[in-house]
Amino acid sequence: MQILERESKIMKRYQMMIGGKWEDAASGEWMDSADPFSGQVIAQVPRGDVADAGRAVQAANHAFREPAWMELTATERGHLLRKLGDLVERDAVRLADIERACNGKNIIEVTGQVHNVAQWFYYYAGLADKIHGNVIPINKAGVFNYVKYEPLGVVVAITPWNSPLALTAWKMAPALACGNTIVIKPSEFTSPPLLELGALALEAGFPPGVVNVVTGYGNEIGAALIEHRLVAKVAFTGGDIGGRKVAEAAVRHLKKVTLELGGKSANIVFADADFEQAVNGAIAGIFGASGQTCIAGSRLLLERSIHDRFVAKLIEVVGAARIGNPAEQSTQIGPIATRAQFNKILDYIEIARKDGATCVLGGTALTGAQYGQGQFIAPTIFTGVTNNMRIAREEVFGPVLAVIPFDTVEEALKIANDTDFGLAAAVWTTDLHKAIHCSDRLEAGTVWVNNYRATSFTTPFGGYKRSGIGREGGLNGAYEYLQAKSVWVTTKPQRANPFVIG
């Protein structure tokens, strides 16, 4: 990796990591990174295309099959996966630091996220030996039959640019505790965070190849990792045009995806929630990380009875709010990462109001010298929503929260699935009965009760409906990237007819 003078600003050229090597792009081309709050280049990446993606998959299928790799045991595997979480905490403030520069995100959350990157190493270095197979026992004579589970091969984990070092280590650690090898394609806005880790993989032990990090336009070098014919496996996590795509490129070929795509969740409160606790609760869901998340509680349903006064609370509190520079601590909402994203959240915000929607707060962009650049959207509700708007149906992924009151318990949960997606839900409520009934009957990967956006490595998180394919976390992420092998041993030989299969 290089440094050099841009403008009378030093930044950081990257070079791509392949097998175990740095290197630049075959085209000798590179992309800019830029921080969306100063829009300052900080970082340069280089611009890969078919040929690099063929070198990447080439060298974690090698990787793959020799004995530096293909032969540790999976104890061994976990040692390297505890090492490389030990480097990622040692460098937990600088990593937040990069991912913070490449995407908005306030520094508090991120490097929050990046101490919770390292567990995630952590918690999967300890479940690499602990992955059992079984013996079976089979309904035939003179016959032993156990099942074991091995990797899949080669790995490809395409990662978006709101969290790129979580969600790259939710599919990388269990990825490489099942002994699989990896190639990491980030965003090409946050690729900068990426290499880092890769290095750090490198610092950590694995052998050169398990873990490669390729960087480009996905129509350029994402495409062409998805289709290779060594790519075992795929997961994605993105919007859900994105993931079609993937999934439609991947099935072509046969090849097993996990998809972890978008949402339009729907936090719902009842009027004996308890009020304070339930205001905090929708607050973070839509505003956190400035509502580009994937699971934010975009979708507010108030039962009518309180949907004034909780309106009016939100009002004061999110007016309230710190808006600007996420470098620094006090920030509690930061940019919008991209200016594409910054674009689309503003024409959905004139699409509601055209919809019939009301505007309560915010619905502009942000503009002094206090927002850098001014890739700011003030946080935005709008009341008056039905179901039926596009504001509630499509996800923004931005600060824009759409109300919607609703009657009784049966109303809610109409209203909270009627919709394309299934990624989580919240029920706000001191009624026992009541949560549990509204869990059982929400259709969605995730449902908090009286909390909001809590996740952890030791559980599957993932969705239904276009939300998508498979999950990730805990045991049940582990066996996205194992695939099971049923062994049959005779053990007493038997003379039988052998044109008769027994």
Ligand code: NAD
Given for the second form:
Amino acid sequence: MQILERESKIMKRYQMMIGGKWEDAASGEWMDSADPFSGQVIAQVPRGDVADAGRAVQAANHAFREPAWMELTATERGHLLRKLGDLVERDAVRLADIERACNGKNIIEVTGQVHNVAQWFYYYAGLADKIHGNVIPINKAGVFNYVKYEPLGVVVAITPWNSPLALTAWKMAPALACGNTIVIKPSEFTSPPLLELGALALEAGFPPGVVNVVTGYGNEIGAALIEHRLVAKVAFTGGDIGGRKVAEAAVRHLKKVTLELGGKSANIVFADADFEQAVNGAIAGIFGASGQTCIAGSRLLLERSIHDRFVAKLIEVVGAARIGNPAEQSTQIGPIATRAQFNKILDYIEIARKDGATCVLGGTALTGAQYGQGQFIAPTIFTGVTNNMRIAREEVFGPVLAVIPFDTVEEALKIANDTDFGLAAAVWTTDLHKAIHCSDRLEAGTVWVNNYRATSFTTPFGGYKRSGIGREGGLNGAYEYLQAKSVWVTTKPQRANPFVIG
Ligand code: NAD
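If the structure you just shared is the form predicted alone, then what does the corresponding form predicted in complex with nicotinamide-adenine-dinucleotide (NAD) look like?
Starting with the chain above, the whole complex follows.
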């Protein structure tokens, strides 16, 4: 890595990590990484292309077959992951600051996420030598059959800008625990934190080529990685447009794939809910990370009898939120990560107005000294939304809440499930039967009862319907990086007729 002086600001120039070495792109081209708050370019990363994809996959494929990795026991792989978790903990403040400078996420949230990244490495470190096969009571005499689980080979991890370290760890930890090698392709907006993570993997002692980090645009190096003959699996988190392209390419080349895509999650509040808790949950659901999370509770379904009181309380609390520099601990709402996303959110606000929704809070961009270069959108609440409006059907990925009233449990469930997405949902009630009934009926990979936005390495995360394919986290997450091998051992030779299959 180099430190450069540019426009009298200190800027870091990174290289890619391929086969344990730091390298420029074959093209010699660079891309800027800019701070969404200040607008300052804080780093440059190589603009990798098909040639770099090829080098990285070759390095990962070579490392997969080398004794230094292939012959490690699962326990030894666990030791390496534990070491990596320790290094992430050691550097948590630095890593969080680098991620915050790339995507503008509030430092308080991103710091928590980085500690959580360490926990993901620790969890899969512990799990590595506990994933065992089975002996099958096979229905044939004279044979012994066992099933063992083996790694897939080279895994490509493609991740978005909103939580780059976390969403990479969700893939990297299980992939490595299970004995795969990995090529990481971060979002073009947030490569620096993952190049730093790559350096920590080397420091932890992973053999060269086991972890590779390449940088560049999705349609350039990203597409080339997926198409490479030696890639066994693609693990993708991102939007559904990119996701569809990734899935199509993976299918075309017969690659295994997991997809974590977008959402339009319903947050259902019944009149019997704990009012204060539900208000906090609704706010955390949509205004945490300025709504730039796949699990955002972007549709708030309110039982009609509490609708007006609930909305008034939301306006009071959210209207007083501290909006500004994400580097400050006290900031509650930060900037939008990219200019394209900022424009997209403003477009959706206009669409909601034109479709007849009523804007009761926000609805504008924010300008002024405290808003840096001005990539801020006021926390926005629309009431009078119907579920057929675009604001209720399409993912905005910003601080924009659509409030929809309902009268009965069945109506709430019907509205909640009337969506192409199925990532998450929540229900707020003090009635246990209602809570269980709703969680059974909600078509979503995660359902929260009286909480919102909780995730953990111990439990599977993923989407129903168009929100994705496969799961990350827990034991389910490990099996996404393994394949079953059925081994037949003759214990008593007995075939009389070699032309008949037994
Ligand atoms: P994006 O789809 O634009 O990009 C994600 C990644 O895919 C980037 O690294 C990008 O370079 C790469 N990419 C894009 N097109 C590609 C192609 N054709 N081939 C290979 N790679 C390609 O998403 P984004 O804008 O970075 O992130 C926001 C989206 O991510 C939102 O829609 C959000 O819902 C989703 N997301 C989902 C989850 C989840 O777990 N379900 C979590 C966070 C974000």
